[in-house]
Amino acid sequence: MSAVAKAQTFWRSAMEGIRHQPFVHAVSTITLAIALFTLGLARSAAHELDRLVGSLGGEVRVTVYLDPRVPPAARTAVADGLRRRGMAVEEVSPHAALERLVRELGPAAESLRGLSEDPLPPSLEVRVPESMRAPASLRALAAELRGIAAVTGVDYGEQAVERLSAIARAVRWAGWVAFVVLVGATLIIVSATLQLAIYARREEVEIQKLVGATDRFVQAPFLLEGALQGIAGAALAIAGLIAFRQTVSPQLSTLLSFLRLPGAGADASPWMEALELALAGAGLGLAGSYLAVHRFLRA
């Protein structure tokens, strides 16, 4: 037999069985559906904490305070040799600094005012590349700044920026084993709903195996129905995901607005999440099936 006729006669076949079992397979492919629903929605979620992350990682700064015993000329070394390592370096005085603490204490600033000297040292505020906002690298940095003679202290929100990395890490392994869970999940429901179907043309499978068929031609339909459940699953998912963005998640950036920063990465491809959901849903329908069929030749 061609390899064109091989495929007609699973195609035919794959049609037959989903046309003389369409609640079990209905049932294998809601159950799909909502698997990769849930799927997406994670994948949203984990997209929205990276661009939060990326945001809060964005302003982080890292405050330099300078001696203001050591000339002019040594504390513009330390800035210019921030800079040829890729840094933004925005050069503080202690008059400038005094305006703004002025500023953002308000009427409790009075006492501050008339001051016959600036009671704050020169400063450096530094915005270090995405390359070296992790923890380690900020805490290398300090420690290299704090090592300069003309450095009197450094300050980068060591325990905001701690706690933010920890949070994105538990946030993340929490997502995987999510993830691993109802997978594994959707594999069992959805190979053992197949199973039905396939204990339902038992006959259709012994008479192939009489004549001679392979295990490999008797698994070939299921299998394709399997793939047609997943990429059906996944239509119905991708739907779903249509429809909660146009209706609830208005809503929801209306009430997390507060944690919109500036710096937030462009959303993903709609097109490129489409096609990964409905290869998910294929490779998964696949697994299942194969799963149940394998499970039912070996009985």
The other form holds:
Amino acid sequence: MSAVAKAQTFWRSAMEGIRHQPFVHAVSTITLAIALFTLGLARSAAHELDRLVGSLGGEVRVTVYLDPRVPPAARTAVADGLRRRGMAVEEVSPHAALERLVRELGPAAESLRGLSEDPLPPSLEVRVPESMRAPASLRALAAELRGIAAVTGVDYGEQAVERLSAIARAVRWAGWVAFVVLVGATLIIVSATLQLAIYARREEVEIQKLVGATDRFVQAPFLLEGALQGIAGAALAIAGLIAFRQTVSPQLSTLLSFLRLPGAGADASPWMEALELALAGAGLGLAGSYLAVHRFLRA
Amino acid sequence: MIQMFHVTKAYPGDPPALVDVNLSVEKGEFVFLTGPSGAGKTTLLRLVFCAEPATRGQILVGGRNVARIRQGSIPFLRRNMGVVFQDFKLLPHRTVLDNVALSLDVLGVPRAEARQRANRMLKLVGLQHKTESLPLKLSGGEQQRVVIARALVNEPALLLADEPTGNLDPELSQEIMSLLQDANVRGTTVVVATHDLPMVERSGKRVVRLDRGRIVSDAGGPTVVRRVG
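The block above covers the form predicted on its own; next, return the form predicted in complex with its partner chain.
All chains and molecules follow, beginning with the one already shown.
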């Protein structure tokens, strides 16, 4: 018994199968290519969405309102405490806060001119590090700050942060559902197509079994064909993604310049992405052909 | 080599194909199964090589009870049998040599050795000059010789042939029978299902006659075991 001899037999048989039924194998390969192209595109889109959510999260500022009656040293102590924890803190005096409000109100700010003294409290504007931008972390930070005697209030746009986080969660779930549906549909199409190929070779399978072939011996060339189709499909999908990124993506980026679109600045290594797609293709091809040949042998 | 005890095979909606068959074939024996169409010859062979299970009864092949054999063990049992059919069952896209080597490929015999042994077997059946031909380019007699070469290349203990001369003229039929007898002389137990009575009578071998699924006579040949079921 020789594993190498068997592997050579499987390889020859798989090549022969592909050579004799090019149309069926082309259909499977193109189906896999379309699925992998869609997966590649969706993956890039998800990656960019994550970046978008991350960049919006960067805009979240925590405003800490301080009691104007406490001495400046106590306010500075609060700011220094936050800085020591890696946060960027800007101290805003009541005068500076009023000037900013006047600027923002524009002509409507005339009504503020008559005020004799600064009506706004001193505050700290805090930019939290990325690791603390999750809604739960922000909530905990706000609660901690509210516990300090010099602090009269904390505002971090709680509702906006929660909503953004919920949207990101929903998008991720939708992505997973779409992924499962796409993979399921691909498996069904690929296994149905491969079943045609197996059916066309039913006589060969019958003869192999007559001379003592095990189910594994019969399955192996079909599995190899499925894996090869998956890799070929992945190659087509990679070519399609490269073409998409070089032609369509820049135009979309120009049209929707306020968003970062798939491929506009992907960080993932193209080689790693190609490897992942090839592995996904081989896996899908293997699974599709396994389903087809298993169903055929059990029939 | 083969023992059948009260074997019945029935298909739903049809009269039973075999009824309470008892049969024993010794190692090294040459046995003809004869009878009219529908007598149960093919069914009997199919039960022996585990193409389907018996409805009732026990079948021992090489000491193994095939009625109780696991599905996964059937291929290993078949590797010790050669099977020859009237309709040849050759792979049309593979050469004669590859068709014969298939029995060895299944066993994992290295390609070079498999081709060498297949070549030797093709020489034995007189087809050494046709090794690279495709089966459909051969005559019926030549195709049947390829099938016999494939069945014998892994030196099985048992050879089952179902109407091996069914489509052949008398001269070619005699050639095929000679090949089967040669295999028998080399030690292979041979069971041939045929309705070619003149050939059977000329052979002087043991003849088991079936009719409507029952063994109606069992005569001739040098071996001793006789059972009429």
